[in-house]
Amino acid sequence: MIETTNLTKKFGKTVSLQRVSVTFNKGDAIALMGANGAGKTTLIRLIMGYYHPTEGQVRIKGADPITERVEILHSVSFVPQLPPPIKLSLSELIAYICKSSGVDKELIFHYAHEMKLDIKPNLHKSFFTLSGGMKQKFLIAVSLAKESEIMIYDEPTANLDPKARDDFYRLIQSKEQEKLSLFVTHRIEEVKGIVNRQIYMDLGEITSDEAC
């Protein structure tokens, strides 16, 4: 579903990603690991079309994530490590998501409830003013409600308490069939029971890619 070929990204003279060729298949649940600066987030941003490659290419279901971005984003759910600084109220944000992505509003409320996030009393509040944990729970709820074929999570539990982490992984396990799930994580113990591949990166390269 995702294939990169000789993918390289440079920022000035700094090489963030070095000729990475990898394939992620339907049914894979992958832990993408490595130290800070290993190239994990750069790889994700290239896959999402946020960055243009310096060399090489990315294909998602055969399509280019830059030139065919709108079509591709309908197939992808993404939760970033740092929530975006959105100033819309939750009510406005939900309306925008439902209109732009065709997401069922009731499903957002359902998964928010499953994440122990009570949306209704907070609908008038700006997303920007919510706590880190509330923002993350909301973004996770949206990602699950979207029911995408490809689910990408960049340190999704960083702002969650242990109970919320358990809720997240319980929900993810119920959604994994016939999907591609990619977790950027430092907590292999959290995902060990749900992933079937472990990929390690260092200095912009994949150093190991193992089934588990």
The other form holds:
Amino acid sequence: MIETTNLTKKFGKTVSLQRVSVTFNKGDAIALMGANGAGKTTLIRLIMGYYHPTEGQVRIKGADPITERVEILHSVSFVPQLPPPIKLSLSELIAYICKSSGVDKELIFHYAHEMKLDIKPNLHKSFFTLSGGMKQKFLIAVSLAKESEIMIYDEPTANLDPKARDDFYRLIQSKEQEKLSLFVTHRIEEVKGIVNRQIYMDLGEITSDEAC
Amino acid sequence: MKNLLLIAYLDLKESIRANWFLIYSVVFGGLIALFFIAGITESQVMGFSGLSRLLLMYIQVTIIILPIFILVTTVRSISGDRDSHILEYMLSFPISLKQYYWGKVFGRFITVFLPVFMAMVFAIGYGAFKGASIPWNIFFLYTGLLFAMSSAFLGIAFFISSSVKSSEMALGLSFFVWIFLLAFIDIALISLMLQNRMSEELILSIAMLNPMEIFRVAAISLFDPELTVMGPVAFTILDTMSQGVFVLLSILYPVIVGVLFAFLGYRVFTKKDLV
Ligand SMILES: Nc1ncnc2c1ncn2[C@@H]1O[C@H](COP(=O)(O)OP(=O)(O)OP(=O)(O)O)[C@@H](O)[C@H]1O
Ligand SMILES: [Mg+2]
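Taking the form predicted on its own as the starting point, write out the structure of the form predicted in complex with the partner chain.
What follows is the entire complex, opening with the chain shown before.
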């Protein structure tokens, strides 16, 4: 479903990603690992169509994520590394998500509830005033409610308490079939049970790629 | 279209909640209130009085402070969201860059234009209530000028916002643009004029490329061109061009400048890395 060929990204002189060719298929649940600065987030941003590749290309279901962004993003859920300080209130943010992506509002409430996040009393609050963990729970709830074929998580559990992490992995596991999911993580033990492929990156290159 | 309006609407709501919007509205509304309190409408200076005089003063102050207000508040709308990774999340939803960008432009336009316009409407309303006669021609001209001014500087602000790397840079640049248009061009041209190096017509046409100069001249164009309050530049221009043509030009040209810059900003936005 996702295919990169010779994908390279440079920022000035820094080479963040170097000739990465990799294919992710339906049914893959991938743990993407590597030291800080290895290029994981860069790879994800190229897949999301945020960066223009210096060389090489990305294809998602055969299409370019930059020129066909709207069609492609309909089938992608994404949770970023850090929850951004969005100033919209939760209800406005939900309106934005539901109207732009056709997500069912009740489904967001449902998954938020599953994540032990009570949205209703916080609806009028600005998103950025929520606690770090609450923000992350909300973004996770949205990513699940979107029911996408492709799920991309850049360290989604960084701010979550142990209980919430379990909730997250339980929910993911129940939804994983027939999908492609990609988890950036520094804790392999945590995702061992849910992934079937481990990819290590270092200095902008993929150094190992194993089924497990 | 649906998404464009959604983004405009959300941007509008976000702005209205923001502190800058409150200050912005208070400044322009307060200006009008202050003029009334100071009794500007009762004074008679050089032939024009009442509401005309009040509106003239309002527009003259506005010409100076509106551009910097627009630049400072708008220049961070794209670059700030990029800095704080808001863009990264918001654009992970299936919204085209076109809808996102123009939705932001549209929403911002309403937030910057409405307060300055409403302040003027308030002046007209209050003046009428006090029994003053209403100078409709001036009111319509100034509405057009405010519209043109908002477009021009909003376009420039969006261009800066999508072009620069960080929002601090954007802020610095917007101050520069403002000072440059406000003073540097005039100073440079005056010194050229004094040195007699260039023909006066050429210098005047260069001066007129500056939207701020156009606004200055247009604001007084409906008043008697013989008046000494007008500078030599204004006098020469109103002398060479018919009033109607000039008024049209003074509104059309800045709108075109604004749209052009906004389009350039859009090009940059789609061609550069988004985050
Ligand atoms: N916008 C940018 N401009 C300049 N350099 C960048 C930019 N984004 C990333 N880099 C550089 O690219 C390299 C890879 O960064 P990246 O964020 O992809 O790492 P990462 O694997 O996600 O690390 P972490 O585990 O800390 O999240 C780093 O050296 C970083 O400094
Ligand atoms: Mg990262």
